[in-house]
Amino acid sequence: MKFDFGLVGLGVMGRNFILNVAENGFSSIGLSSSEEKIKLLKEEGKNFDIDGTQSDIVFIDSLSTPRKIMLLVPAGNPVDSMIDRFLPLLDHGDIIIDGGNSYFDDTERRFKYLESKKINFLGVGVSGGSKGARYGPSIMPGGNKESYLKIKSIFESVAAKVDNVPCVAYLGKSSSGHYVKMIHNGIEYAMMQLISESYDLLRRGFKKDNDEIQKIFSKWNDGILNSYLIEITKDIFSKKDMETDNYMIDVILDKAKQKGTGKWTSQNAMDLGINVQTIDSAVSMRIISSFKDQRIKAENLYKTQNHKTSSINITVEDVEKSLIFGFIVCFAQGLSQLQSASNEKSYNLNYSEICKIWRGGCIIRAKMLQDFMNAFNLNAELENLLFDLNIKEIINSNIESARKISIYSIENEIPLSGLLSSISYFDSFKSGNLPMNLVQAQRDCFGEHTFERIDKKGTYHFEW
């Protein structure tokens, strides 16, 4: 028989998705080296119409033309070797899927090379983790329309569906689907940096044990904040480790690694002129979080010798509003430069559709993307989702609670630099006037860099 879907990779990741996809009606075949995940994927598969190889040739063989052949495995390298493994083994038409978390040069690098061998190629972020990938996640897809449309089926069943819409849609051309999967963990990187701040200060400001931090963080999942993000912090505030029966969140060493995806957002941001504040902060956090030794070392040798009393008074209510706030602004600046992006790479980018499959499956799911999806609809061409009056309103009714938690942390020496970032944001984008005149003048000063005047047009340079 011939198979509808093959899939390459059968790590945790690979093997739920491919059973998430043969649940759902299509016969699949796995590929692996590993004869035991190829008996795992069987095992757990047993009830579904799939099947596993360790053979190239057979795996190509199996599948119906036009094949569409998915590729999850470990990004760079790894999917270039895949790709000129099969490329002998393929007809004109075929398709391949990268799943992965590649990135977007990569990308668009593969798209043009197969396009020279008259192979399809789609590049598709996917958000969710194992257990997305198993049950439904948000899917990313960019490339070739044509070459989607062969996949859509599969790919809309698979999804995690909000209101029965899946959690899917064609984005763009090339690299599209990648660039918008890295500024997902771009958002990804802020939204947590925000919640582990607000952790922080619920533990140290307001003196919060774990327990209370879980009723907490419960009672913001029924409101505003209700998202994936929140709903599984509230969790991990109740687990206890089983070797010491402590609470496992005061066992876990804080050190937070990271893979790559939000640098690269940062990056990019750069290279694209945007402001990103909020995830170049979190990434920044992440980095500093990792010299544990030097970071104890500062803390004996810049020790408070005196308790301090602030000057001002803080609710736990401040703190939900300025977690509110944190979230739309990391979301605005992702959008932002996925705008920018957009109109860089002519990828033709629907912002509503963005935030419509971002509601479900995936890390950054949240109920507040509904808002941001009913802003673009109103107005497609909105330059930033502040400009959205509903927005606005939102901002308005928690700004206040945001600058008065940032007063709060300055004084008492808790770190928030993502909620800072925030607030820095907000101010400078909402500033008519910024005192760069003043870094023109000194940059004419010292290197005659010319400048623009405000009462008429052209470039000036002034003898100092």
Second form
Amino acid sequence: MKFDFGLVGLGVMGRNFILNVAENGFSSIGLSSSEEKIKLLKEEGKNFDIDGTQSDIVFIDSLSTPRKIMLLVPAGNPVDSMIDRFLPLLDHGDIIIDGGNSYFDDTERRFKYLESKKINFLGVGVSGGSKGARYGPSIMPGGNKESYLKIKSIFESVAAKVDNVPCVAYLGKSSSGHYVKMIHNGIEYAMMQLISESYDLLRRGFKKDNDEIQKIFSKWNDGILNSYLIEITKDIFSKKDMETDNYMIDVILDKAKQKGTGKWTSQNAMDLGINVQTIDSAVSMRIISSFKDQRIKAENLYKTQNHKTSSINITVEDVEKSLIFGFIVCFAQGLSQLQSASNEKSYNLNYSEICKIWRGGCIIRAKMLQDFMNAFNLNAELENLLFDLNIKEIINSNIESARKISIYSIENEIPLSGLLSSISYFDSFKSGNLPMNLVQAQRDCFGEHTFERIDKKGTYHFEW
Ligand code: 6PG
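Having seen the form predicted on its own, could you now give me the structure of the form predicted in complex with 6-phosphogluconic acid?
Following is the full complex, with the preceding chain placed first.
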């Protein structure tokens, strides 16, 4: 009796994923150096066909061929070292699946390396955290299609389902799966930033307490903002710290950490020449948050002397509407980056499919993804989500609130970097005429860099 599926890395994500696979009827074996973790796997999986081992040889020998081996180990060197450990033991045609948040260039390199050894490699984004891994993640696979078809039935069984449709689809060649996962995370950063700004407005602007904020988020989750992130946010506001009996949210230090996927999104957007400024803001805000001591020093230095009254009245509904606007804009940015990367790297991505598999299981799942999916179903070549007429309607009914909130935030010194960036993106995107003629004139004036003219083709230099 050989096992259908092998998994390396029995941390909480790995253990939950393999339990999910086994519960769906695929016999599975886990590999880990930790006896403890194997024991835990066997205990939790006692009702399933599941085993665990510390031995590479036992692990490899007990898998049916072509072997399907998924790595859920930290991104970076651990992936390379597992590949090197397994290579002498594998047969041609075996499939290694990297399910971590690997950098897409690393995936590209590993794909080519393993291809030369006749081993198949899939770079697969898995989203949904530890609960998603256990009960249904969103899965974003890339690599060669034949290899995907061999793992398809397992992935479709374990993935989250929306209207009975599994949240997994073959996305494209080589690193496409990890690229799509990176963009997912960039959007995740932006949505989290925008939500945290709404929280700041509610507590600093409207002076709401945690109970009231919980109720507001709960109401929002019943509307167009319905999403996983709004849902967990509402629950966060009701949790108490057992040690102090304070609200948990109030005992958490305001320094946000990051593992790097949001930064990769911004860095690569710059390389591609794509504007994702809401995502950039989210990364920058995590960075500035880490300078807590300097922030406190500056707060004391610039303490507001007189309490100013705002020239503008805002309502909680305006905050909701500005969040709707921001959510749409950050998806528009992420999807436009995907389009650019798909052209540059010939991924041939299908955006409707991507929105479809993001509807469930993943961290950015949201009701509005159905609208985005419809938009790309109507027009697969849509250059930007903002060109869809249904999206235009939604933007038009929320933008005025977003503008009011922005004015209020500036007058009241509440930093809304994500929302301001979203408005700035939108206004720039829909400005047929930007002042970049002046930038071109300056470049030509100091460096003879030349410019194009509006009335005839060619490049010109002027003796300024
Ligand atoms: C997911 C998450 C997951 C992870 C993030 C956290 O889709 O399940 O995105 O991959 O929680 O990478 O990222 P940061 O540590 O950078 O916030």
